[in-house]
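Just one chain is shown here, as structure tokens, and it is the form predicted on its own.
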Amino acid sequence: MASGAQEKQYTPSLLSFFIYNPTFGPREGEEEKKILFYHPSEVEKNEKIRNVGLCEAIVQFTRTFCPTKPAKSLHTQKNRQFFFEPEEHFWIVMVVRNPMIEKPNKDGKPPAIEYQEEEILDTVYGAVVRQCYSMYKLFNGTFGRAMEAGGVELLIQKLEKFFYRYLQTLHLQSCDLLDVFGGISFFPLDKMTYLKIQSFVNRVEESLSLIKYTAFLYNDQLIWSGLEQDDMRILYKYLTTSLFPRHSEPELAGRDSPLRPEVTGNLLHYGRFLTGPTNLKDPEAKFRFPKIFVSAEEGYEELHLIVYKAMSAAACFMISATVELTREFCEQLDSLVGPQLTLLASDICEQFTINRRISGPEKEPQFKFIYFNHMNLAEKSTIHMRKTASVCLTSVHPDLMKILGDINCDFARFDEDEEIIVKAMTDYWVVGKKSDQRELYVILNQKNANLILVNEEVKRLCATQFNNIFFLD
């Protein structure tokens, strides 16, 4: 027998990703017209047509059993296929290779490959496909919009430009329960500091009347947003997993900063644009900002996205795309927002430090948890140390993350409040509680524990961490 040390383990990986519309090539010989985007692009034409045709056949076949709910996924030994129809007749398909173990053979024979078919969760990767579409829609609007503006050619162009880059940021081996929730991490604040931020937002919107919506974040956590929840959810994902990591800087602690700021009057000014001009003093500076699409009363509206940062605080200002943004406007925004945002960031940091001092040093708890509220999309995790596009470090074993996903699947099947307790590997217990649109998942590591002790420990956690949130017992 080959020893376990020689085994090679392979994580899930993206095999292919394509978008098609069956109505674009209905006749024989026109099959290629159906394909709007295909990754990897170097795949031979006939294979692309064959793969798209197979998916089309699966979707049509499953419609005979349930016309309103066609197939969402197909399980095979080597891979898993996910189907999603975001707009009528437009289908997105993602094919993921199952994780596998390569076991060496004796006598020089090729290694035996064992596919781990049940390690991939439909809910997790189905959410990833939906996220791909939401991110495309944030920056480009719907597929239908591109069709109206320039027909199939424009849509193909937009899809290739967006997905060529976006698919490189997908790290399927790191996807887990947080992708299912797609939640927002909120920064905990005292009332006075929160009112200061609200006052700052109101003052800026009043002084710069072009601004339609504002969002305020600190340390990659949301404090204030004027956007609809679903729009903020996908914008938050873009900011925290793509934009902020690209512009990361040393964390600045309060007013004692090593960086030399600009001084405006008596106020420090650390502000800078993360989108748009990198240097306002540069005479060649370009005043172009990314455009985003958010839901409005009549479909959607197109907006310029200005992201402005000072220390650990970031303010997002959204302005109608019909307005042309000039150097004068950007200089006005910089001189108004820069000093105020710097001061606010310093206040928040000091308040946060005081609160941590009052609560005392953090001990390593015996439990780790994930909390999610479906009503306001609030998410909190002590399992994830860092969640960015490129890195997702979880402090627990992947098997335990899989159990959390399985419990979540059980919760999704029923509307009733419930609790599930699982005895996992040595000394680990996993608890899932669902109560009034809220979900809490706890991982405990306790020797010689039993159901009663585990239940008591979870009650204690709810009392300390979620004392103002009602969980049914």
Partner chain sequence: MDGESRNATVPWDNAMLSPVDRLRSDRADSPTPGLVEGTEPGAVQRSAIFYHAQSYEDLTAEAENEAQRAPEPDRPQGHNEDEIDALVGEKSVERRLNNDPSSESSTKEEDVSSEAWRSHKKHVFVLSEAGKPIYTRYGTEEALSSTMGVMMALVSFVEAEKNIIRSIHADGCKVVFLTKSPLVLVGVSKTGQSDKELLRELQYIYYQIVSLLTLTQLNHIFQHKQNYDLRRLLAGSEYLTDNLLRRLERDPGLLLSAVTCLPLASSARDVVSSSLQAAKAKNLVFSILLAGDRLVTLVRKKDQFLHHIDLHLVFNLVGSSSSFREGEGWTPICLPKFNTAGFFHAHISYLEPASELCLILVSTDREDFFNMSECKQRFMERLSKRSAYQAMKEALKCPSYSVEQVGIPELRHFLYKSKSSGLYTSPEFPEVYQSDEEQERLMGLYQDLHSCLHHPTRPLRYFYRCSETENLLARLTSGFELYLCFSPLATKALAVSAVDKLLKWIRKEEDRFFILSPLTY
Contents of the next structure:
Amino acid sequence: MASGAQEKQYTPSLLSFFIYNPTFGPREGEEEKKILFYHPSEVEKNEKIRNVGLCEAIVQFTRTFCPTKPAKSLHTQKNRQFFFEPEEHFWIVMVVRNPMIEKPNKDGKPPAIEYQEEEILDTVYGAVVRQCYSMYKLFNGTFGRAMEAGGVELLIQKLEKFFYRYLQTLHLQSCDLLDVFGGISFFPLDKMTYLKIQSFVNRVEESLSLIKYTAFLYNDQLIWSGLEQDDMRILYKYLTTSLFPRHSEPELAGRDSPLRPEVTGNLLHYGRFLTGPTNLKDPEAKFRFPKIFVSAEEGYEELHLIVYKAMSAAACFMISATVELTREFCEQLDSLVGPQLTLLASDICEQFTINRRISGPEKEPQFKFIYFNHMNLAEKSTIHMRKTASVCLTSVHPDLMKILGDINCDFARFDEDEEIIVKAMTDYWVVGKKSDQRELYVILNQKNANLILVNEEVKRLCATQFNNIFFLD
Amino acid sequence: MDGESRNATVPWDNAMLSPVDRLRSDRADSPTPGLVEGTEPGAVQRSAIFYHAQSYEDLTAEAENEAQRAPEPDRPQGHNEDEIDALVGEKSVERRLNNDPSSESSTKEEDVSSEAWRSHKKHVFVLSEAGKPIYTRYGTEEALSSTMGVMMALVSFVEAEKNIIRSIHADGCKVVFLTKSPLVLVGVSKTGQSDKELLRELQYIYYQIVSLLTLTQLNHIFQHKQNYDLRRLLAGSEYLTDNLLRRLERDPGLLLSAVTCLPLASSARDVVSSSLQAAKAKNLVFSILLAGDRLVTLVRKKDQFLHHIDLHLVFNLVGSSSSFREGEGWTPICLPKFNTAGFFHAHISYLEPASELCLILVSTDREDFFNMSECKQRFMERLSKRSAYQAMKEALKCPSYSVEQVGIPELRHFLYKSKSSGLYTSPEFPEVYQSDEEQERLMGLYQDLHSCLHHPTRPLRYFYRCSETENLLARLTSGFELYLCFSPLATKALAVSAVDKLLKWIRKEEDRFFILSPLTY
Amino acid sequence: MAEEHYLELSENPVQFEHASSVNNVFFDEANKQVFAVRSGGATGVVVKGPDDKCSVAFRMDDKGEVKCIKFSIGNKILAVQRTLKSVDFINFIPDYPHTEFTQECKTKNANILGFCWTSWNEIVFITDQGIEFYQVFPDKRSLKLLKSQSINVNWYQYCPETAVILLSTTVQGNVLQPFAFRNGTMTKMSKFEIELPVIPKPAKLSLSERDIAMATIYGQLYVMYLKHHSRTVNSPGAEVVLYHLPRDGTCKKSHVLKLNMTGKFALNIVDNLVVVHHQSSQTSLIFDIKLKEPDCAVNSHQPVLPARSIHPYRIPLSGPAAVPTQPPVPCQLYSSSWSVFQPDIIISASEGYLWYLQVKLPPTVHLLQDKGKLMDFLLRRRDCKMVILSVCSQILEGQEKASLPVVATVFDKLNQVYKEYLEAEQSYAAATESGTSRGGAAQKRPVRTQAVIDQSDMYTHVLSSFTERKDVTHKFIIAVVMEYIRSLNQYQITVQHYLYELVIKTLVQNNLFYMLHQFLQYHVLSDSKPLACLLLSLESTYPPAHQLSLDMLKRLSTANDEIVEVLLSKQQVLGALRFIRSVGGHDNVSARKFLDAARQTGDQMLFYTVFRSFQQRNQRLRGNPSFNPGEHCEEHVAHFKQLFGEQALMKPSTV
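How about the form predicted together with its partner chain, since we already have the form predicted on its own?
Shown next: the complete complex, the earlier chain at its head.
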């Protein structure tokens, strides 16, 4: 854009977020009853009703053409609206303002605003909405459950309570492909250490028979999950973007350096609870843990979530919510798990450093990449710096990220193996590969490479990073 | 749309940036990928035929811009409707005579609540700002009046918020809105085309309607009568829109904003051109010689440019009705990219009854029929004396060529567009793409490539896709656009080498495939 | 209670005529022969050995009371001592002069305490003044003195298997002087002193030969000293002190076995266990000197198991003395008429029986609670395999079910031994491989003892049945199998794929596919074609299995053909072709195979693509796009023409 002197750039932002159920206020004048949650709450009532009305109209209208496939988004000049019906008749709507540029206008006229309509990717924000619901469901169960338990009033309460806080943690400007995948980053580990962890988990579950499921993470990366995939997916999201960052402290590999035997020998350990009691010694300590809902044979089950961490190793223990958790239990867990987990943490760290040494020093490679496998949700990105609660920093230009998004949409259209290689106007090469449920995206910064060279680079990448999986060439 | 503001500033005559002699010197024997505009194969040498048609975004350029440039063709006196009706009547006659097999009468009386109706790949609706139905591709307007009412409601609801509705997205289906006061156009597509692609098609429909009535008249009517039923005026002309929609699905020209030529030795073509040039008249603006959907040549008044959209509308008009075979047609036509305000008058006739060759002489004077008719005579006399006429007839026998000639076994098909000339060339579809479904699928793929390359904010230079059915490669340089379709088993190495090989080949053949030296009078 | 008797007497004892006024009985430890000498041999000598072969019967003239009588090794020559001065010899070699000959001891006025054969024709006289080592020449009917050594001797002990003679010297008799004999040579080993509980004043012989025994335990020669409880030194009870007697080097005290009892004891060695019989309590104790006692000093040991008596024994009906109607008489155990010989022999002269003492392992299982210790104990026993396996099943099932850590330790102990064997095997193989022919002393094939419990043993006897059990939670089943795999990995033992199949089967049965997925993700279940195929078979129930198995096949890198087959079976003809091309096999695949597959899909475009690509291959390879007759593609060519027409065929001219 010309005359970029004092232009102002605005990133996409959350205009409103609301949840409604049309069946709750079917008659004229009762429209307000439909609305279960509306952010920002201070919006004047009639406007709320109008906006909900529009959404209903859009949904209805779309049905005339595809009754089976509900409307997912509405594009307008100024914003985009995302619709999601997680449970029958319950609609979640998120309205995102398009990014815009404010151009100061000479001779005192109000500044001209130019909306950038092509900047927002439906897939990304559609995923964000679904994630909102999954997160609600993780901690509250379905809407239907609240209805059964306490009718609309209770549901409204729960929604208020949850989304009031959750919406503040949304960072729309930093959403990207990774939100679409909602993947899980697995910690690379040698077989033996992995087996040790297995055996650790099994032993703990045996001696503390209350524990129903266990998950094991290291460096915010998953190593073992006893939960089913989809539950783990959202729990992982919660742990890595909310819980861990809140407790993050100088806990980097340095401190995990293999402990001296006399330390590991006796009971001294680094274990502590991330949920529940902060200090067991404290007589006032409360033994309440967050409750989560996961799928089970009969619908869902409610569980206490105990997250216990020693150095960089974290273990999540899940216990049926029907049992009361006592101080005794926590102490028992602490004394049993603490030392073992501390020891494991140092083992893992040791192994990891060894492996790293084997793989040799990493020289900054020519490429950055994102990998995702739909089968096990495994996710790997060299584009993103450590994803924190607040923002996920990417090391590449947003436009390139969007190109990745475009390619991803393209892949989503037909489910067949595909490869796409493009060259952006900025002369970056972007490669997308889809092979049997796996997706790989590579960004190369080699201005005067041609298709063949680019292909070679990607081959090399696959050989180094993915030689152990079957990637159709 | 941000597109507008950007492209309004594009100079309309880019094509003539560089003087002839320089161009000549720049014309390399083997085209390099980085060919500069004007030196790419098929680049015009003297002066372009069209507005420089960079991409469909030209469509969105405001009509006014061109209006200023346009000469003042005579305004249709008064806008009394019976005159319009008369003119329309004339067409409805053609309609009756029209023995176009693809008559859509069947699809019209479709039950709009039926699954069959819903499952159409692409719906197009035109309605007035009052929400009155004007056109629907399938089903009857009456049956859809309520649906269109909803559409209008949505549009105006959003407008009430000082906002503009663009599109609605559901899985595998999208609804696109285009408001062109006093009309609202809505496209519903299951084709997976990008919004921009669909908008472009709606634009075409919009211009098609304008070309029948002029924008001036359109505005006038609705200023007069808010909820006027425009169908009264358009009755019998729907088939033009129907056909245009069909073309949009099949004709690469509308995608590339370009037209393709009848392959013809330049010697012969030049003779034809000069013959046309010779047969000029005071109010004659354009002389266009068509062979089916292919341009043979086009001669224009100095400094008057025919936009490819207008040309495509002419193609559509001619191609949609067989009535012009009956003799000399004389019909008013608005060329919206030229001037949305007024009518031209087109003299349309085939050189010989059975022949594909159709001559269109566009005049500014509605009383010019006999002058035009006479121009045609002069042209015919001149031409019939020359061997070029025979050559042209010969050429008609094989209006296209096979991709085999390029000599790349894995290459199945391609589109090549020379930007400066606004012309493109493409071989006939190979055996595997004989069925209509396959051809439309391939077109769909080209459309995808096109919209990727021309993404409004993230345009690309280069696009390669390797899939289960074919491997595709698209390249965009300042000089040309190239789209190749390979066997899915072709390697990347091959694709890369194929580009050079193909460009060389086109360079070799350029004077057959392109009009290198268009003429003016 | 009965199953608690972990010691028993051999089923079929050696029977002989019991001792009486007219029948003297002698036992030769070297040949394990019992001599029944009736009236000085005149009325016959009956020799009974462990098996009938070495049983002999003969007569000899009664030349006075027989003091000692022994065959040389292999019953070649019989030596009989009747006087304190001399020993008589009788040839038993066929067609050698049969008449006796005599040898007096060389040392003047020395008395012969006894003699021992060290080979078929070498004999040692032990006199109260020293030892004399002779070679016997049966043909010449004479002996040659090879070596002699004069030393005061109180008494002596002989250990046949090592051919070591131990002499008790000095007044107190507690300085022991060992001599070793090997083919014609006599070597004096370093002497050593047994520390007595009390030093008698005045000095008198105070170390009795009954308190000393020699035996080899775990391949090492030990002198066992039964150190009686003394009131003065308040030790809790008597002890057995073991002195290790190396072939060369000095002998030193190595182990102390705490008996915690007092009274009369007798020692046996069975299966490398020291058995201590206690007469008054009529019980026996067993000690395993390799069993480390964490709680007490390194070389002192407590009994492995609580004291139990030998399994009650009934004298069988068979045998000469038996009369049909007579019911089997319960035999009196620990009777004073018993005499105990090394290593494992018990003789009742009064009843005329010779038994071998045996250890029964099953009872020990319940007596030894610490499973780790139990494993250590069992792993060193001879016939341990089935017992060990039964223990494994036990700790996994029923009320005896042990906790995972215990299970883990048991597995680790088993695999420790397993691994040692495998390594021995390997190095042996390596040695023979690299032809260690130079010097015939190539190492000998390692013997596979019963203690080596390999994966198939575990699988067939323990795991397969265990995983079938309904009364065990799948959680525990998986935990156990993973624990076993973990243990194997820890000892770098390659895991057999049937174990993996066991894991997979269990996981699948319980729909724990995500677990399975994670295991495979971390390559816990190592790659193999059978495993990959198993995964493929799961695809219908768990689609991701397809991806997993393809990955595995890819990693195996020897399974390209399989990969192609898999892809074709999924109608991924292009994928197959692209793959085979990427591994450079495109030029020599069968065109027909792919054309068939392409045609089956019914996808005309696909067929076109594949067909044309092979035409181009032909073009490239033979300069002609058409197929060779050998490729049997005629029908496909026809099909192609029919679909796309003659002109669609690639023409030789192009390219």
